Every structure is written in structure tokens, then in C-alpha cells.
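Quick heads-up: it's one chain on its own, the form predicted on its own, in C-alpha cells.
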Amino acid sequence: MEDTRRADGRSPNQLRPFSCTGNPLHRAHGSARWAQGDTVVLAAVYGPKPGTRKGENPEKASIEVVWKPKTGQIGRQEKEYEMILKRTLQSICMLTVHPNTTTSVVLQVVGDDGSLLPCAINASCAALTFAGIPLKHLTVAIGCGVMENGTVILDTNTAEEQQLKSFAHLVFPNSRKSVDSKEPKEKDEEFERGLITSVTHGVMSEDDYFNCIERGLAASSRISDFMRKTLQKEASSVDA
């Protein structure tokens, strides 16, 4: 079962190629174009701007999320994405640094071939970093799908998502060190196993869920390493 090849030739744990371009939008305070295979999201950050919306705590900064589909009008699914993104980003931003301000994160879907929400979360995190928004830590998101035979597959595409029994979108704290680090990992074990956001759909047993978390956590270190290197490379080019 573990050696099952997927329709696109990947193994169950294999991620699609991903890429990140820093600050492609010059009018935004920070932006990122994040791609996972043919799923591409452009995230733009504007702010912090003075003032918060009615109902928001003026003693903290507020995060506003605007989702723009590739085509058509925003629907119920997109509204849910906005809510999940807002909760996730609020949990990682240091909201007391710029109280009574609003930071807007605008997401434009460029291409959707599955795992769209995780791609958008990764794009948002990178864009916030490029904008210089104070963060407690970075995050990485990954989609995990459970097939009818119980096999867990990572970074699902659209064709696979139509055949899944259930799936989970998981957001983890970015690993504090490179996957190539030679440092002992015991002291970071609690941090490494943190789970910031979990969104599940379909019928999923407890064993399936924890299997998704285990597989997702293992794969998240690869995304963490890529994101860290991308941000460091961008910072180096700015300094130069």
C-alpha cells in the first residue's frame, strides 16, 4: 500500500514541485507568489493602516482577509477560506505591536489544481514576512487526503480530491531549524508537534486523522526548509 503510485506518478508522501517569488507586486507592502504544481496563489499585504473595524479589539492589530477566485464571484467555500485564513494569520501575528491598526491580506487565485487552501496559507505567510509584519513564527500548510483503501496521500491535486474518502488541511509552526540540521531535536519536540489549524472534510476515523498529522508533520519540514531558504535568499538580495 505504501508503494502505491498515484496517477501523476508520485508516491503517497511525495509533494509536487513548489516555488515562491518574493514581492512580485510593487504597490503592495509585501507580496508573494506561491506555487505547488499547477496550484498558484498570489498574496498581497497592505498595512498596517490606522484603525480597526467595528467589533475588533482596538488594543490589538486586526487582520483582514480578502479572497479573489480565479473566475466568478466569491461563494460559500471562499468565505470559509477567508475565515480560516483570518484565524490562522491572527494566531501567528504579534497583534500587540501595532494596536488599533488593520493589515489586509488579499489573495488572488491564479491556478487551482488541488490543495488550494494550504497553498494560500503558505503564500500569505511568505507575503506577511516580505511586508515586515511582526510574526511569532512562520507557518507551513499541507493537504492530506485519505483514499478509500486507507492510504494517506499528501499535497493532493484536483483529480485526487474528487476520489478521496476524506481530507485534512493542516497548518504547523515552521520548524526552527533546517531539516539538514545536526542539532539534537529533543528540545524542540513540543514545538515541532504543534498544530495551529486543522480543517477536515468527509468521514475520517481517529486513526486516519492522526495518520494525516504524522505524515503531514514529516512533510512540513521540507516546506519549512524551502520557505526559510527562499526568505533568506530574498533578504540577501535586498541587502545587496
Given for the second form:
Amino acid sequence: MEDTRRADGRSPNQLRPFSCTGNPLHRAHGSARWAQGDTVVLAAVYGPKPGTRKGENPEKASIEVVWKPKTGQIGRQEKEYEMILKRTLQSICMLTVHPNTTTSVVLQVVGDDGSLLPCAINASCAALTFAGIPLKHLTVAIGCGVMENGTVILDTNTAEEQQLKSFAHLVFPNSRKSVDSKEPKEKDEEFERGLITSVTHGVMSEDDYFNCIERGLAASSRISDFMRKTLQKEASSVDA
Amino acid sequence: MATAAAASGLAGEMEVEAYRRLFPLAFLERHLGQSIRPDARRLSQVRETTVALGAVSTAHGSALVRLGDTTMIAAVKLEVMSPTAESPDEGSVVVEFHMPPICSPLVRPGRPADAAPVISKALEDVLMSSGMLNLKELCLISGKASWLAYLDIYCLNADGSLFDAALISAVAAFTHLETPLVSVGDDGRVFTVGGNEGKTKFEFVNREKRKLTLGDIPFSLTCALHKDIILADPTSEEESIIETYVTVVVDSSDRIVSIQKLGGSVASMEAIKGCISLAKERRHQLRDVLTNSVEAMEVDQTE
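Form predicted on its own done, so how does the form predicted in complex with the partner chain look?
Below, the chain from earlier opens the complete complex, with every other chain and molecule after it.
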């Protein structure tokens, strides 16, 4: 089968270079600047703050998301991103630890070159960890696109997203790694990874969608490892 | 004797309602243990759907849809405008979903619903990407005049599965839509002509009122996922208890137009596959409902 080369020379499974800077903002309780190629998102977490908004359940902590686009006014697209992020982050936070509190996550888009939503979700997850908000597990988000010949490409950039007939943004829980490294590797793979969030654009066949999920899952372990390394580095620099 | 039995019966009933309010999750789980839901539906059973076309007489196309208690009214109004330079042969569609305070006690005039702009955008994305509407059909005079269709959907009663009901109402409104007759005035402006007197006076751009040819119609189904159980078409009570739901939109060729799962618990691949197959079944039911409503309207018109 022919090896599909993408416009920027990457192979279908190749992700753009990642970088994560911990706590660039000193006033926020936790912050992270996550970059995937030219897509850069800055996430800041403030919380837990006392009190919940009207309409929210006071027996649980609530998450409030504010999305600031790079340019332009706030419209429906920003509201949609806010809702996707709020629901995704609500599912990973342990909401019963601090009831009747609000944690605000503010996202500022610094650069947009495709896969903006996955970048933002990764940034907010890292920022929540740096802020010390109790989480059940981490999230790993990835953007997948389906080309005309059915090949799935990962981490799409803007040019690819505009050309492709369909793409999906998927969020998975991070891969588990046992603390005791003596345990056999097979045990990790037995644990079935599921899907936290899925947002699709454009029409695709059912097989294409499940292909995207498979490729996304495979790539997510690489992103998980990267996240783990970054968090460990930050934690050790705090102790020092 | 009879009054004592009635009193204890009443006490029993009060306890159930109190239990429902105080322990909603336990109340639901006791039903699910018997493979039934609080409103006596089976787990994969969808609520009764009715579609009535032509509900708004002043609009060019409209529909009133009921999905159980969830009620939506959709109306399409056409306006002549000049097309954009990039696509001189195409008209455009503007979709707006409104949740007025009448639909739910959680929506107040100063406190708009969070879901409204999100459903608005999701509807627009689905209608455009499914290929149901051919924008070239909305063109009148290439480069000079085309139709701008304003699709407004008002939620009259919010009882779960809002996106599903809104999508059916949008599709039904477009099915009912008839483009009005149009003529060019002396100043070169294009205007719509209504009624029969206009027929002899004006020269028409389009010869007859026309219905749009619709391509692949998208149909959606929202399912709530609780542990390993899939509940199709949740009510607002079920949605508030079970925070995890998946909305699957399929078209007539079994392709997936959209799968939206926003947060909630981690779902396995089997659960997603189950939701997709339920959505495909639902598509057959919905197509029948739509065809019956079109036939019913035609019968009314000939009478």
C-alpha cells in the first residue's frame, strides 16, 4: 500500500512536536501553555473558589470555562467549545471532594493551526494538575482526519482540516502504567480504554470512525507518556 | 376499613414520590434492574413522535414536532438577498435555536440556557454537512439575487432529547417549504409576489412555487449510557441523573453524519456501537413518520 505523505511531509500517524510549559502565569493557581506545532493554547485555573453559580448543584464542585478566541467576538463557536470543555473536565474531576465550590478554567488561544480543541483540552488538563485540583485520571485529546482514500491522519493542521471531508476530535483517558514496573506489560493492555468525548465534523462511514478511534487510542499512549514526563519534571522542580 | 386502606395507599404513594425526589439515582436503578424505565418504556424504546407540517401559516415552511413531551416548532422564512462574491450561484441558510422561558423552569429571561447556542451550531453543522440542502437551488439570478433562508426553531417544552426533536423539526420544515413567486421591479430590485392578482401584472423570475429537492436526510438519536445500559431517548429527568449521553446522527446511506459525546463516564466501544445500531433503527421509524406527515398534509390541502 502506498505510503501517504501529507502536505507538511508527515506520515499519517505522525504527530506535530509537542511542548508543555508548566505555570507560566504566576497569579493563577495553576496554568499551562500547551503547543502542538503552531497551535498554542494557554490555560489558567483559578480555584476552588467558594460558592456555586445559580442553577448548579451545590453538593458538588462546579467547573466554569471561559474561552477567549485569538481574534474576533465571542460567538456560538466559543460557546460550543466552552460546553465541550466543561463537560469533559467535569467528568475527570472528583467533584465531591470540594462541594459548593467553583473552579474557573480560562483558555486563551494564542495560535490556531488546526486541532485547536484537542490542544485546549490537553492544556486545561495539565493546568488542572498544576493547580492541584483532585482528578480521577488525566485526559488525552487528539484530532483525527479521514482522507478521501480512507487513510486516517492524526493531529490535523488547518490546511488539512479545510481540505478533508471529515474529521473527529477524540478524548481518551490516559494510559495506565503500574508503579511497580515488575508487573507484566500485558496487564496494561488488557484494560480496555474507552472514549470520554467525541466531536465529529463532516460525514464519515462507521468503519472510518472506528479506525479514527483505534489510531487515536494508539497515539494517545505517546501523548500520555509525554504528559507524565512533563508533570514529573514540574513536580520535581517544585520540590527542589 | 375502606378509608384506612385508602389512607395507607396514599401514604405509600407519597413515599414513592418523595423517594423519587430525594434519591433519584436509586429510584432509576431500581427500575433499570427490572429492564424498565420510570415512564414504563423499555430500555431501547423511543417516545412517540408526531410531526405536523404547516403549523405557522405566515412562514414559507414550518413544522410542529412532538417527541414525547418535548415540543419544537420550526419555521423557515425566505428573504431575497445578493449572494456573496465567492459563491454567486448559491443561497444561504441561517439556523437559530431558541429556548424561551416557556420551555423549562430552569430558563428565565435574564438567564438564557447554556444549551441553546450549542444546539444551534450543532444543527447548522449537521444540516450543512449532511448534504440535505443544495444551496444552488436557492439561487434566483446568478450573481444578483438568491434566497436567504432563516430557520428558527423554538423549543416550547424541554423534556430531554432536544437536539433530536430540533433536527426532525428542521427537516420537516424544509420538507414543507415552498419558495414563493418572485419578480423584478423597475428599479432592478427583486421582490416576492404573493397572491393571485400578481400573476397577470408581473413578469416572473421563477415560473412556479417550488419545493426544494432534499438530498440525504439526517436522522438523530440521543442515548444515555449508565454503566452497561443504553437508554434511548432520555427524558429530562433521566438526563439530569445520568450525566453521560451520546448523540448519533446517521443518514440514509448508513453513514455517520455526527457523533457527539460530551464528557461523562468513559464509554466502551461496544456501547458506542450499540448506540449507532439503535440510531439506524430509529432512522427507519422517523422516515415513516415524515412520509406520513407529508401525506396527511397533502390530503388536507386537496380537501
